[in-house]
Every structure is written in C-alpha cells, then in structure tokens.
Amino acid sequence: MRLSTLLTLPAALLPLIYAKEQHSYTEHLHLKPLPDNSLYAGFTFTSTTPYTAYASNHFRYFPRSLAQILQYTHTAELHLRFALGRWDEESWGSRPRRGSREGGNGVELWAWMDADAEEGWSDLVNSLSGLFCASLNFVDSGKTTRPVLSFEPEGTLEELQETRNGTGELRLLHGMLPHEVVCTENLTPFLKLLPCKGKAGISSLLDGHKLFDANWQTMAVDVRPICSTGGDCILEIQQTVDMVLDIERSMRPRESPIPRPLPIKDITCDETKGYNGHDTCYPEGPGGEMGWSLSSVFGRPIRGSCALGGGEEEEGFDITLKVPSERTVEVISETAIPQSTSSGSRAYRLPKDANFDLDLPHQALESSSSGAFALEQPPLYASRQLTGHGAERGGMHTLLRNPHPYAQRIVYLESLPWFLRPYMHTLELSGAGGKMEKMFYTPLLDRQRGTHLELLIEIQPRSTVEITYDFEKAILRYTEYPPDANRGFDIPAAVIRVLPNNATQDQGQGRDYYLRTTSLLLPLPTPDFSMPYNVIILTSTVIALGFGSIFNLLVRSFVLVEEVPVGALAGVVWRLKDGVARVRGMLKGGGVGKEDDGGGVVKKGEVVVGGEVRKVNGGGGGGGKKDT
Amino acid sequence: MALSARLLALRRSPVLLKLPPYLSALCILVGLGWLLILPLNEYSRQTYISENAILPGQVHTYFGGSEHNVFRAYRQEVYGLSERSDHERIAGLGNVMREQGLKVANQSYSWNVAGEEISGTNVYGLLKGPRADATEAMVLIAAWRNFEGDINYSGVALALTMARYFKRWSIWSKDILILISEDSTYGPEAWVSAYHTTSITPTANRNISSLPIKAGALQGAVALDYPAGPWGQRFDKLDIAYDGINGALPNLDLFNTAVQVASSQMGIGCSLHNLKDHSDSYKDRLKTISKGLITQSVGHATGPHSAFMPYHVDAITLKTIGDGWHDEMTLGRTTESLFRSINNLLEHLHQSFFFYVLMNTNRFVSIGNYLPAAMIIAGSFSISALALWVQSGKPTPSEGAKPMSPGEKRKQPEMAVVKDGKNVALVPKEELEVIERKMFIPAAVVLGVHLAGFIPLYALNHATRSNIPYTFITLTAATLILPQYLARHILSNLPPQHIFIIQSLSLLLLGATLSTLSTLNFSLAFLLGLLCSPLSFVRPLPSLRFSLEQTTRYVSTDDAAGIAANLAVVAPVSALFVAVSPPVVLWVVKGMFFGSGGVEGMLVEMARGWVAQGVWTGAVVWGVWWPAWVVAASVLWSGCWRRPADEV
C-alpha cells in the first residue's frame, strides 16, 4: 500500500515533465499612434499550462489563485473585462483585436460552466470579486443572462469535455456591471497574476496613473482550453490591456499636471488671418506628428525583458511599433537590440537586464505617406440613446450603420435590468435596409430576472437601421434605491457581434467583430428621501412625547407614600434585612434600637441610615465610627 | 350628537349666511398682504448651497494668459462670420470646433406660426470627457443672437475659447456640449426637444431634424449672453436669468452656485431681472419679486436656458449688463468654475428647492412660505361658491321681503313643530323647506361657456400675422357682447336659483383650478386670482327695463327716476367689470410692455409660445379666466334685462 503510493508520485509527475514545453509564457506590446495625438498601446500576456498539470494543481506561469477558482467552480472557459471610456471609431478607426478583448463600460464577465451552473456562477463571481477587488458579487440572478447567439467559445470545449469525461453540456452565463468604476485597485491584482508581476518586461509600463488617465482602456482576462486532436489539452490564459493615451496629456510632468494656458510664444498662430497681432492669435493645429517616447508617455522605460527560463531561444519579438517607414525611431538601450523592420511596422526584442526606451521625435510627415497609413474602417457604427423625459416612460433608440458595400449580419444583445420594462410590441426595426431574422427574448421577472433580448439582423449595404422600443420605468421599493438614487441607474451596454460573411472572409478577416455601445443612465422616479425622513423624525418625536406622557398619566395611579402596600417579596426582603441588622447589633454587643419603624415602606437608604443614626444616638456605647 | 346638532343649527345662523362675501374679501386682502410681507427678513431666507458635492468656488481657475489672445482672435473670427451668409457662418463655426477636436453636427429646424416661418440651424460640438463614460453631459450655450436679437459676438467667441480650453483638461466626468443656437428661444427649444426624442415627425407647423450626435443625460446647462462687439466691452454685473417655460425654475443650487462663484470668487456683482441697483431694501426686494412674478406668470422663454426646464435639465443664462471693469476673462473664469462645480455633481441636481421666489441674489422664499398667498386667494372663490350653493338651496324670499303697503295685513308665517328628543321648538316652515336644485341648465351653461373658450384659443393660435389684430378686435367685441346675449336671452329668463348655481359652479371650478395651478405656476395663479377677485362679488345688477304694463302706456317719472338711479349703479360697476375682462387686460398689458410692436406683436409671441414651446398660459387665459369672466358678466348683467315685475 505504502509502496504503491510512493510509486504513484513519480508516475504523476511524469506527464508534467513531458509537458514541460507546454508551460509557456509570452508577452507582447503593440504600439500604434492614432490621429489627434493619441497613442494606442495593446499589451498581451499569454501563459499556458497543460491540462493535466492544471488538474493536479501544478503551476508554473499560470496564476494559481485564478486556477483554483476555476477548478472549484468547474469553469471551462472564462472571460473577464474591465473597461473605461469610449473607443472613438470616427477618429481611430476599427477596434483593436476586432473588439474581441473588450467589455462594456464597467465590468463584464461571461463563462462556460458545468451543468450545475447557478451555484458555480455564484461562487465564481464571489471569488473573482475578492480576487480583483471589484464588486462582481453584485452580478446576481437579476443581472445574469444566458445569451444564445452572441458568444461562441474560443476554446475547444467539446474536446475538453471528452478529456475530462465530463457529463452534460457546458452552459454560458453572462453578467455586466456598468456602474463599476475600474481603477487602480483592479490593476494591482491583475498585474499580480503575471509571472513578472509588473516588475520587468512590458508590464513594467503599466502604471495606474497613466493607465486610468487614458482616453479609453480595457483590461481583459481570458482563460480557454485548447485541445489537440490527440486529446492533449492545454489551458491558456491571455491577459490583455488595451489603451489609447492622449500623448500631450500623458507627457505632462506629474508634478504639474494642470493644463495651464501655454505661454503665447508656444502657440503657433495662424498669421494668414488679417487680424493677427501681438494680442490676437488664432491658434493653429500642431503640424506633423507629435514627438513622444515610451518613458515620457508611460512615465518610465521598460525595465528589461521578463525572460523566464526557456524564453531565450524564442525568436518572437516583444514590441511592435506601427508607424510609417519614414518616421524616425530611436532606440535607447544600453545593449544592442534585435529588431526587424518591415513596411509600416517595426519589431523589437527587449534586452535582458537593461532598460529599453523608444523615442520618436516630432516630425512633419508627407501627407501622402500618412494617407497610405489610413485607418481601417470598422465594419459597423453603433450608438444607443435613451429618449423621452419624465418619470414614467422612456424609449430606447439604437442606430446601426453599415458603411460597407456588402450586407452584414449582426447579433444584437441587450440585457436590461428588471426595473426597465420594455414594451415588446413597440419593438421596431426601421430604416431601409434592416431585416430581423431571429429573435430570442426572455421576459423579465420583477426582482429576479432582467430582460434578455437577442436579435439577429441583416443590414443591407450602406444603410442605417434603427432599433426602437418604448419602456416603462418601475417604481422601486425605498430600500432598493442606492445611496445616490438621484444619479440614475446604469443600463448595461448592448453587445453587437458582427458575423463574418463571404465578403469579409475574402479580405482575410474571418473572425467575428464585437462592439459595444456606451452604457446609459436611466433616471427612475425617485422619492424625496429627506422629506419622509424629516416627517418621520418629527412625528415620532411628537408621538413619543405626547404618547409617552399621556400613557404614563393614564396607567399610573398616584398614592401617598404611606398608602403603598408592602408587596410579598419586599416584605420578606425587609424582614431579612431587619433580622440581619438585629444580629449584627447583637454581635456588636450594643443595645439595638427598638424603635425601628418597620411598618412604613420608605426608601432603603433612609431606613438604614435612620436606624444607624438612631442606634448611635440611642446606644451611646456603640462603636463611634459613623459618628461625625 | 349634541355637537352635530349644534353645527346643524349653525347652518341657519343669519350671521354665518351673511359672512361669505366678507370672508372672500378678507381672503383676497390676506393673500395680497401675504405677498407684501414676504420681503421682510422674518419671512424670507438667505440662500445656501444645499448639495455638498458642488463645492462652488473651491477650485482655482486657470483660464487666462494666452487664452485671452485666442479669445480675441475668435471674436474677430465670429465678427467676420457675422458678415457672411448663414450657410458660411454655420460652416465656419463648425470648422472652429472641428479644429479643436470636437465632434460637430448641425441641426436645422423650422416652425410655422401665424403664417410665418421661424427657421434656423443650430451648430453644436461634443467634447467627450476623456474619462467619462458617455452617461452624463453638460451644455454650454451661446446663442448666435441673444434674447434681444443682438449678435452675441463675445458670448460665442467665449464659448469657443472655453471649448478649446476645456479640451485639455482630463477632469471632466461628464461630456460637454457646446451649443451655438441660431436664436435664443427656438433654437435651444428645437435642440433640446430633439435631444430627448428619437425623431420628431414633421407636421404642418413643425419640422425639426434629429440630432446626429448625442451624449448622455443632460445634468445642467449654462448660457452666455455677452453681445459685446469685436473690440470688446467691459461689463458691470452679471444678470442671471432663471425662468423657464411655464414658470418652471431650475434647482436653486445651480443659481446659488452661479451667484457664489461670480460674487465671492470673481467679485462680479449679480443682479436679477435687470435691476442693476439693488439696495436690499424692502422696496427693491418687492420690486424684484414683482418682476419675477410677471415673467414667471407669462411663462414664456426669458433666454436660451428656458427651453431646458421642461425636460428637467437645470439651466441658467449669464447675461452681462452695464458698463464696468469686468472683462471677458472674468466671465470665462466664472464659467470655468461653474462647470467645474457642475462636473462635481454625483447625482442630478435635486437637493435644493425647485419652487422659490427670489427677491435678491442671496435671498429667497420657499414654497411653504409663499404658496398660501395664492392658495388663500383661490380659496376666496371656493368660499363664495359654497355660499352661493347654500343660497341656491334656500327658497326664494317671499313677498315678505318687500316693503309693506300701509293697509296690508301682515301674514303670519306658517310654523312647524320640531322635536329633538325632549326638546320641542316652533320653527317657521320656510326654514325647513329644502328646495331641490335643478342642475341641468346651469351645468350646461357653465360647460358651454368653458367649451367656447377653445374658440379664441384656436383662433388666435391659427390666425396669420396680418389677421391677428382683426381676430383679436373681433374677439374683444365678442367677449363683451356674449355676456349681454347670454344675460338677455338665457339668464334673465331663468329662476334666481339657477343663477346662483351657475355662478357657484363657475366659481368652484375657478377656485379649484387656481389652487391647482398655484402649485405649478405660482405667479400665474396669484395674478389671475387677483384679476378674477371681483368675480366673487358679482350679483345681478338692478333692472334697467320698464315694467311690462307701464311700457305699454306711459313712462312714469318714478320709473324713469328709478332707472336713472339704477343706471348710476350699473354704469360704474359695468365699467369696472369690463376693465378686468381678459381682452381688455391684454390690451393694457400690450400697452405696457409691447408699446411699439402693437397688439399684433404680443399675440404672435403668444401664438409662437403655444405652438413652438408648449407654453400653456394662453390655455389658462382662454380656458379658465375667460369662461369665468363670461359667466360672471352674464350673471351681472342678467339683472339689467330682468323686468321689474319679476325682479328678485
């Protein structure tokens, strides 16, 4: 028995050794200057672990804390998003990573879980809430939906199920928290999951001050299983941080971050204006590309690579910079940097133990070259607004615009809180080129479940589709209002999935494109909380005073002290005390005062003091200790 | 039992039955007096900031330095654009904002009122708060033409400079919309209504295009009105306009913040209703209150901010007045500080008062203190109505009321025995009789007159500008003739009971409407209550007709003298009554406020308000006041047409 146990240990370790090369970690930074002096920075951190090692709690790069949560909650695939701000499609073009690593404003979470999903989901959100310092635990049944069309698993879940001999189907659950403000306390645990923990490698650029000063930023954690045909599965965690920084704002020194008006000599004036003068200056937009460097934008250079054993021989590059080839780029590093340059992008590998910085000086580029560097047009533009005013009704209005010369099919997902009650008969798809192919709708249940609405729509080439419906605002119970009730209630963003079609597949863009609208603020009828409070306080005080004194007068009977009958218990106690006093008097040897008035019930103290005083006076020979 | 019996006995108390007219008069006096004591220190309060998040004037303002050079350039630019065509101007303003990195869009609108077209194009830019999540927004408005119709050169230039300056800050938690509307009334109206609607369906008299760019829920709006020309002009004070459509007011916190920022932080004095010199004396306070009452009761827009109020967006206009030493930079810093304060808001403005009467920039009366003034006046009508109701239930006084001829034998009134337990009493039978009230005809008359009120409302709002004066003259004549007609042909033939009921119903309706209205638009209810106050005391006038038998033969000198005496009563009363009729009052108002524009100008304004902005003052005038007056006038003159034989 003991022997067999001893033998199983190496046996269990054996696959781990074989799978060593499956423990891997890579990181990558993608930099791309955008119009309007913005800079896109996309950080990707990928680590993998063999499924067998995961199952036996053996981890190298895969974060243990997260893995244990996944194991406990039987989660097969997990997607977690923290997002802030808006991606400006008109200025910045298509979304990075085709929107696949983005979330709605606030926090968004979706996962494929084992059959017993309800309980697992609750465990999952609570554990993640603790791990990421976010209020994920507020994703309750009212905020959870089960989308049908909007999400596809990224991993190979079916093979995984076979490997695990799992039974039953995996279920997708999806929840959003639009009101959650993403901040530094979410970044720190995020970095803690990385092997280098933000101390080295590209993650050393991630500083809360800069990240959360960005115009748009999103952090994502994606865990997915990848199984090969042979049945070997690995589990991959991809952590990404995408952001768009305002170069000018990020380069402001931290000690004086206030954007004071520039001295007039630093402003380029448009001298063609007739009125241009010493005190009149029509400001001209800065010409050319703004100069920046990694250390000035992110506040520090990259502190060497996060080379973890075995990463040496990999030929991957850590940093890709996408700028036109005419742009001057200086690499500042103590050691030689392997790099490759192709048209439109340059790649660099980080030095092992030295700082690394990129410097792009201010440069006026030929307009022709920037034209070639045009932005990619997004597949779809979407905006969603609330309409109407007043406390009773409202309307939802979504605009979807297909700018392309081919038709597109999209999935439009809305998960609405229960207090927004849509009138489904008013749901209308208007505009020239829209056709609703399918609709999935789960009606709401008050306080238990929100509305889930999923539409499969085909949008004709170069056309705009409007989705409108009216809704009613529910009146909440007064305890259901949050402390800032008058702010309004956040309505989660709509998730739009643009399905790939023949036209896009020809262009090599086979994958789905995701975009999310902005979240909305819904004002609900709000009572004046202070008024009932004042009224309650006032009336309670009046009632307490009035009722208290009147009740007191009513139930109390007023008698003279002498008339109060001696209760049974009081009599016994008094008699006992009397006895004790007698005995004590006898022991002291003095004469005991005989004139004790045993009949009248007066206060205890008076009796005793009276008795003693009398005793002292009467006894004469008694101890004079109380005699004063 | 004893108590109710005593109360029932009180019903018959002759003192009590005579009391109501005096009580009504007292109510009106008390209501008026109530308003007059409001300016006293004991009845008004110092304003204070209620919402802690606002922190007015707590931030350092940095607007200055090179921004001044930019401002001057923008002002020249705006001046240059003012000399171009509308189309070029809109494109030019859009370009300036686009260069600053704002998202720019246009919105065109048109209304068709009084046969004229009001049209224009708003241009606006969206400054996305760098870290905002598009759920909330604030609006900075600079109308191209201010409320007086002057080009708002410096205001527009300042808004553009502020936009450029605000763009560099990353602190905005809300988006900022810079709205340059075509005018100060209809442009903002078109913009804000389109902001809250999916798409406004064009109708015969309205065509507003939807907004291509929107942000989140609007949290506040500040309009700048600074019409100084391209070479600038320093100003003395900031006049803060706060009245919204239909007398809605912005949250007092917004107003207070503006006053606090301007006066405490920037040292600019503030004023209300263009009253430059306010010594905080009783007289000045009362003057401010009355000006406020008038603008609020009219219910029309008083600036670009007014259109926002019906959508529950708090808004004010900062208007520069006078000649002083404050320049555009001070106004810019005020705006900056004000926007920083609004930006601080975590919740929609809700903490402070929405119902108030201002008597100085730092003194106000809250609803609990001023509302009784209007309520008591409205109550006077209800009291009269109840008295008339009671009177209508009593039998008509028999001939006993007439003076007795010498030889006549006094008839003993019939008595009845009343028993209550052991008590027995002998009561005149007359006192116990209950007269059945016949309601149909009075109700039909009152209802008919109220429905007729829609005719002037419709006529005035649908007439073309050239026809409006004639329509109104016709209407005035009709208003004065209609009661005569009603009195002659309907009311004079009705029994007195019906007249009482008609008057009672009409006053009851008036009282109820006015007291409801006073919670919505205090000023309108109060002023209308005062104008209607004579209606409580209307009784049929003495007859001016000869008795039937006499006319056939000859006119006795007695009769003629009696008629002359009656005429001496009828004429002044009728004159007074005509003076408080709605059309006549409107003529007087026109004379006071629209001297040059004529009656036409005022009526077109009213029609525009009704059609374009949804001002319901007209509906109140023609649907509440006018019917009440017509009914009362009919009752008044019904006596004149009654033959002496059946005179009451």
The other form holds:
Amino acid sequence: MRLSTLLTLPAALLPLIYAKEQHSYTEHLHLKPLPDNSLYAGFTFTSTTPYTAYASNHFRYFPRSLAQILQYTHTAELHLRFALGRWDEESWGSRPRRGSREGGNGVELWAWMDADAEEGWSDLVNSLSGLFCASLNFVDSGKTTRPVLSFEPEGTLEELQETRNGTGELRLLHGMLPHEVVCTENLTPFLKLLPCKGKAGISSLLDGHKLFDANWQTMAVDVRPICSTGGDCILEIQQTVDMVLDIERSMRPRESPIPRPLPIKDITCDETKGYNGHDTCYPEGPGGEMGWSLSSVFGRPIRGSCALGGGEEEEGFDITLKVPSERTVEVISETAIPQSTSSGSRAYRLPKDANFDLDLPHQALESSSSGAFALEQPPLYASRQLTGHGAERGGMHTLLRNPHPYAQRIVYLESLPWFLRPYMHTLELSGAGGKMEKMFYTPLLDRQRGTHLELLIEIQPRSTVEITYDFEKAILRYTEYPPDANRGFDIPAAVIRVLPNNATQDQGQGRDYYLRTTSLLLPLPTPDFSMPYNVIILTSTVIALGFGSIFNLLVRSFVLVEEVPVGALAGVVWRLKDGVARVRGMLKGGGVGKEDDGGGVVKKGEVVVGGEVRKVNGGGGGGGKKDT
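Return the structure block for the form predicted on its own; the form predicted together with its partner chain was the one displayed.
A lone chain is what you will see next.
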C-alpha cells in the first residue's frame, strides 16, 4: 500500500468518528393510572443519526431497512400510524402527547416527498406494506389526498433542502385504510426496528396478547430531519406505542382467561342493602386503588436495560410513574435502582443486567374522593355519525363542542371514498358559535380519486357547532364488492387539528392538538350474490347434459356384439369353459342334457349333432322327426 494512501486513512475516518458521536438512542416509559381500573402506558423509542452518515449509508441505531426505503423514494419526512380502539375523552381526559402520535382506526400514512411524488408515493406504500406486513399497497390514487391546512412538518424541511442543495418543492400526500386490522404481524416488524429487538429494555414488556387486548392502542413511526443554525442536520426516528389497559382483565391468567364466580364464603357482602339475606348477597366493592404490578399486567418484568449510550432522556430516567405521593410503590430488583420522587410522579432508572418490576399493592387513598386522577380537559369534543335511511341516499352529521371559555380555531379534514358522493350545495354549518373561514374542496372522480374536504372553522367559547351535508351512494360493479359485502364499507375517520391561540399559549400549550373521530360503516346497495350462483349452476347443468348427449352421439360408433373382436384372454377363458362343458356332458351321457361345442347348455328336447344343437319332436330317443 502506498504511503500517501496510509496518510489519507485517518482523514477519511474523521467524518465517521464525528458521526459516531452524534448517533444516539434513548427510550422511556410513562405510566399513569386512569379511572375505572385502567392504566395508560406510553412507550417512546428515539434514535438519531447524522444526515451525512444517512446519505453515505452508515447506520448505527437508525434502522437500515427503513432508511433505504426513504432514500429510494426521496421521502424527507414520514409519519405512519397503526391504531385500534377509541380514546374515551369523557373518562380519560385529554389525549396523550396532545394527539400528535395517534391515528384513525386502521392505518394512516402521510409524508413529504419530492416534486415527482406520484411514482415515489406508490413505491413508498408498497415498500412499507412489505416491511410492516400491512395492506398499505391498497393506498392507491383513490385513497390518497393532498391536505393543505391539516398537517405541518415537524422537522426543518426548508433547512434540509438548503443543505442538500435541493430546488424541488416538497409535496404532502396523505392516505388512510380504515378497514385494516392491526395485529401481531405489525408489532413484530415494529420491534425489529429497535436496536434491542424487544429482548431488553422497556420494549421487553410489549407482548401481542397484552397490547391487542387493550381498550385502546396506537403504534407510530415518525421520521423527521432536524437542522441546527450552523447547517448540521440529523435524522430522527421516534417509535411510540400508547395503550390503555384494563388492569383486571390484563391480570387474568392466559391459560384461563374467563373469570369464574367466587364461592359465596369468599365474597364480602354489602349488608346495608335492604335485600341482603342469608341466601342473597350484593358484592361490596373493593374500595381504594386496585393493586397491580408490571409483571402481572404485562405478563413479565422488564429484562434489564437497553442503554446503548449517546443520548440522555429526561432527567436520565427510563420510567416515569405518575401516582399520588401517598401511593405505596415497591421496587423489585436484584440491584439498587436510582430513583427520584416528586409531587405526583416517581422516576426510575433501569439496571443493566437485572430484571426490574414495580408493585403497587391494593390501597385506599384519602385523596381518591377529592380527585387523585387529575384529568386534563381536552380542548375540543367531536363526534361523527351517518344519518338517513335507504340504499340510495344518506347524510353526514358532525358535532363539535368547545368546553373552554375562549374561542378555538380548528381545521376539519375529511377524505371520502369515491363511492360516497357528497352534495356540496347541502353543506351547512349550524350553531350560533361557528364561523367558516376557509374551505378547500377537491371533487371526486369515479374509481380514480376520492373527495377531499378541508374546512377552517372558528368555534366560539362554550358553544357547539354541527356540520351536515347529504350524499349519494354509488352502485358498484359486482367485481368491486368484497367477500363480506353485506357488512358495509369503512369510511375513514375525520382528522381535526386544533390550532394554538393566545389563551393556550399562556397555559403552556402552544402546540397543535390532534384528534380523530371514529370511522364509520356505510351500507351500499348490495346485489343478491346467491342468484348469479344459482343461475351459473343451472346453466352449467343444462349445458353439461345437452353437450354430453350430443357429444356421445357424434363420437361413439355402435356395432353388434358378434362384431366385437375377441381378445386373447377372452379366447383362453372360452376354451376353458368349453372344456369344462364337454367333460360335464360326457359324465351325464346321452344326447339330452349334453352341452354343445360352443359352451352353451343343451336343454331338454335338444340334441347335439356334429357340433350343432337341434330340436327333436316328442320326448324320446332319436326316432322322432328332427327339426331342421
């Protein structure tokens, strides 16, 4: 090797060493008990890599499989959601992370891509479909929209374009699949993107049986660029899992998940009831906070730490438990655990090579009646439902309620399939406290593009607004119906973005708040698929009978039995039968009762002469007149 080459090696390795220092990975678990024996668990996994290392295909914690897809499709920022269930704002309060890491039921995807986005979008959804074992390849042009006001980039895209010397305009594309069923097949690829692959750290708690048995759960993958003022950019991927578990149901053993009634002697009866007796019992509630632990709720303890270095989480702790200060919490671990206690929360740091568990025994709190669960009120309540009857027309009704003493400005987005044809002249915003400021509308094209409706609305304090319009149901071709056609067709959830204002900024809530309505089930005119089946079967039967008979007449040749040639085997059998017949005739004796040479039996009144069978008149001898 030349000396000049050896001297240039350290200089070439300097960018990689500098990039290695900027690689980081952190994870955090947030636990918060909710009313009605529910538990919120929020998992956060964050990995970063320098953009120079990303451009040169040098990865340490950033998943290479996803990075290559982003490079091939020229995607600058990506947001992917898998959601199941409904967040109960009336019981659980405001949404976690201000709704920025949740999506509508099914799968939701939006991304900022280069100017030539149509081909790149198709490659992106097909690649992500294979990576996450989802049906994202069905997000075609008919399910894709281009929102204008609903989404803002979380990363510094303009600075990234200057760093890359890019001149093309980035475009936003958005797609939803409300009928996608999220299951373990999506969780497994999600965990494989993590450095510890779910084998250590807080990701070891993620089990498909527990996650998909939750009352509400969502998985999110967010990739964004972050550039500093000096021009240095990093690429950040944040994977989050949020769920609300029913503590009582989650602690049931997997081998016997069906609850069984307790014996009467083990039940504490409420004797204050008037109908209480020796043979009747009204069970008394346990009272206080229900006892639970990480191993009983998630089925296993945390298997050590996945601290890979390079990043520091908030206060350097991995787990945050938000409970009242008088709540008893026991830490179960083989080593000493660094922890911090403050008013209303506890923080813990995971050990490196030991299991970690938290145990909260059953306890009656004095502050339970005065609001141990301090729930934050959401900025907006929303609900959406279908109206009307019949198979031809219907209506959409959305109810928006502002519970706060200040006005709210929201962006309302609907992405409707092409077979739901809204009448825009019937669009009406009713209610004394609502005002429509802007509207963006893209009409549908049959089987090519759906409807895009985006509204900018101002809702007055403590008021309710209703959005209504009528629509027509299209008639599909029989090949366009799914196998479960009578179930109905899923309508994607509406996306609502609550814009920040002066009142929310004064309260320290200067970020946008997102919420989704529930998806809807639209019944369409459905033909009787049994009638075509019956017609096909009857027609096939008639054709088979007619064609089979005519074909036999045309192809078969009819001959006499005597004309059929005798095979070699048949000749041998005939000779054997003839020999047996001759022997039997000789044994019986006489002409009567003998068998002819051809193997036929000679009946009474017949005689064999010269190998021929002849009839004789009368009953005896050969003296009678013979019949020639």
